[in-house]
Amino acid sequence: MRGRRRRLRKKSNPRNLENVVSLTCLCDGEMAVIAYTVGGFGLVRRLAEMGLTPGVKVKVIRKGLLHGPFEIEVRGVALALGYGVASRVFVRPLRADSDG
């Protein structure tokens, strides 16, 4: 019995990926807007339940040393994310003069 050969699909990404970086790339006190999250259904759902959805502003309060936890502020609430989870949240950094 022969196995089926799967066709390799070219992955097209319709998202605008201009200036998108991981949350781990931001510095303390920097603000950004969430572009998208990457992960399995459970992780994406858990992040959405915490308020981390596309279009929401986040502020990095504190970065832990040596890949420690990230403390962020989302919708007026402080959250702590592990480094691995924070690396799966992609954001568009805001300029310092556009805070408001």
Contents of the next structure:
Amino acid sequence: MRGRRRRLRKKSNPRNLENVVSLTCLCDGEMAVIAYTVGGFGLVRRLAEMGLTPGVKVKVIRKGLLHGPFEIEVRGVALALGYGVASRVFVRPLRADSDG
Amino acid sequence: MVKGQLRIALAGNANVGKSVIFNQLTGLNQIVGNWPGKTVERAEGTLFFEDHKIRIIDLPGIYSLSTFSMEEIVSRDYVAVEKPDVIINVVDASALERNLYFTLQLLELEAPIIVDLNQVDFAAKKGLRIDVEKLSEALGVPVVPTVAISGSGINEMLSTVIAVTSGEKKLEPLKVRYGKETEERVEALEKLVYEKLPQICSVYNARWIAVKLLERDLDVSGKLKNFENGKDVLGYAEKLAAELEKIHGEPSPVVMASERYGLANRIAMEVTIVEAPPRISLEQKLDAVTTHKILGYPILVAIVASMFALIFVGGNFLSAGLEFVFEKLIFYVEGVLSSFLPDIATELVSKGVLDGVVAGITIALPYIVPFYIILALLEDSGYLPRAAFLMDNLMHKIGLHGKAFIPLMLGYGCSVPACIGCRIMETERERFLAGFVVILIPCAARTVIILGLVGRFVGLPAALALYAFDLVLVFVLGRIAFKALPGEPVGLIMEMPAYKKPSIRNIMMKTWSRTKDFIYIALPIIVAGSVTIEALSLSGFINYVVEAATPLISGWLGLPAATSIPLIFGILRKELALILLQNALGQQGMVIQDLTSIQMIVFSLVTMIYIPCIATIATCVREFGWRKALATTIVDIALAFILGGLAYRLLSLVMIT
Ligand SMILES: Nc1nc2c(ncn2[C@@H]2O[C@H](COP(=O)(O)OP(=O)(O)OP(=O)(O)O)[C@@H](O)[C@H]2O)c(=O)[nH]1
Ligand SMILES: [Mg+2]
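Starting from the form predicted on its own shown above, please give the structure in the form predicted in complex with its partner chain.
Expanding to the full complex; the earlier chain stays at the top.
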């Protein structure tokens, strides 16, 4: 599982990886900008169509218990993402004072 | 005079209000509620407006014209292939940007659309106002604001539809254009499609095909493969898509989605006026508590437990009252009947027909109606997606994700729609896994037995324990089924709608339509079953059946042999098992109270699990094929009898020592 994820990340190497973390690293209430998503073709496309495209701002509304799902706000809509899905979304966190 | 018939489809994102509008227009009763993915099959109705006959088609909600789950394919095929005269694109005013993403795709398809800007009341509550004129200008199609739940704006929308179809109002739809790199490639590919595939261009517009090919849409590329020149076009598309990916460093569908969203965002920003800053409302506080990572769980348990407790109290009260009334009535009717009918006929009518009707009304209905009301409340409030969120982790343990918890909860109402509702799951495998566990959830009919027998005569805690045991069983079996049907589970991606105050009208309509189904469909079956059994027992035939079943029923389950009859007839409708239990025991000179607590529990346990009723089996065959339906049925029967026998022995041990 872990090996596979690393491989997928490597494939998307041309991207600028500075400051990029997985969405699962964020805490409740934190904001971030989407960098990219990884995973199967279907998942990546689905996420893009639900509005998770590079550059868009997201906010973590809440995290579930243990490795529970994430509820995020994106483009004015609340979206629930399972932990596995959230771990495939990579973001650049926004510092609390600079989010506007 | 009726002019030609028009075909109009309602299309848009999930949970925007399409079915409410459909119900308003047609007077039908499509399922409405506050979670995404209720409508899973297309529904049709007819409406007469002015002098037009209009066929209205309600479609499942979709987010894009690339498709994922089964219900979304229904919508895409209808919109893209069957081409209705007008598509009413229902749009949620409170989430304009995401909704416009789909609108833009409809415009790309060059479908004739008008935009129904729905839920403007809810947007206003969020402090948002939409400039309708400006939106209409930006999209080049009419935009009609509506509040579907109160019906306001619906007539204006219909007039607009007529104005468009009659040509009185011209559409000048916005031409969706991409950024330079993408646009060049779309145009180049469009030209090639136009030249090489004239057959396809007579059905779809070439530009749409080009866009879909650049997005690597498997369905569209699959269609092209069959054509002579298809390979060339596909090869070229592949080259262009690869170039795009090189430039942007993203998969081409992400590139295209980004650009479309960019446009949707610009339009939404332009036409949205923020009138009031968002403030913390009661609904948001409720959301925070009920979805809380720890508090959420005891609340979920409390909601479900109090639901049954409430049904139990309400049901007992109603049942006792109705019984009192009907006892008098029956006595009177029997007297009248016997004055002119021969004895045997009186027996058949009074024991068969009358008892059947009365039992249906006094035993089943009192539990079922409160149940439907509470279920409708849960559905309308928006609690179900929250429960799905909380249960996501646990559902992963049985190879599903949180969304499957929604049909599971609906299964407490009736297994049939719950089984069909499993179509919201993304893959075939998950659909079946979900269906398999949904059937094991005790539906309202089984609740009648659990509460009416165990709850009433053994006690509410014993009944609740049965429900709890059932849930454990669901997870154990789900886990086994998951292991038997391996595959990578798909992750949860689900919109979380805001809490809404349930509309009284919706609740009443839904409760009534479900109760009506009970009266029209279940009651006749109950009566027929009760007449059959009466005829069988009058002819003495029943003794053979009872004798044959004795080893299993008495020997293994420890129940009186007569209970084999209700168990067999329970296949028709599960309520019948309880209703006939009274009859069957009566013929042996016993009453229900003569059963021991253990016998009641074992009887309820077996009816809870042993076999889905015929309606459910038929649904399973339709949804999953007869092989899987048969396998499920056999597994459930075997399981019920194994567990029933074990429970009898275990409980006997516990209760003696
Ligand atoms: N406040 C408000 N609520 C609305 C309005 N229209 C619909 N709703 C509510 O929105 C929810 C969804 O409505 P549906 O008609 O079931 O939505 P749908 O688009 O058919 O959804 P799917 O079948 O799941 O795709 C229900 O709870 C409705 O009561 C409206 O104009 N205002
Ligand atoms: Mg619907």
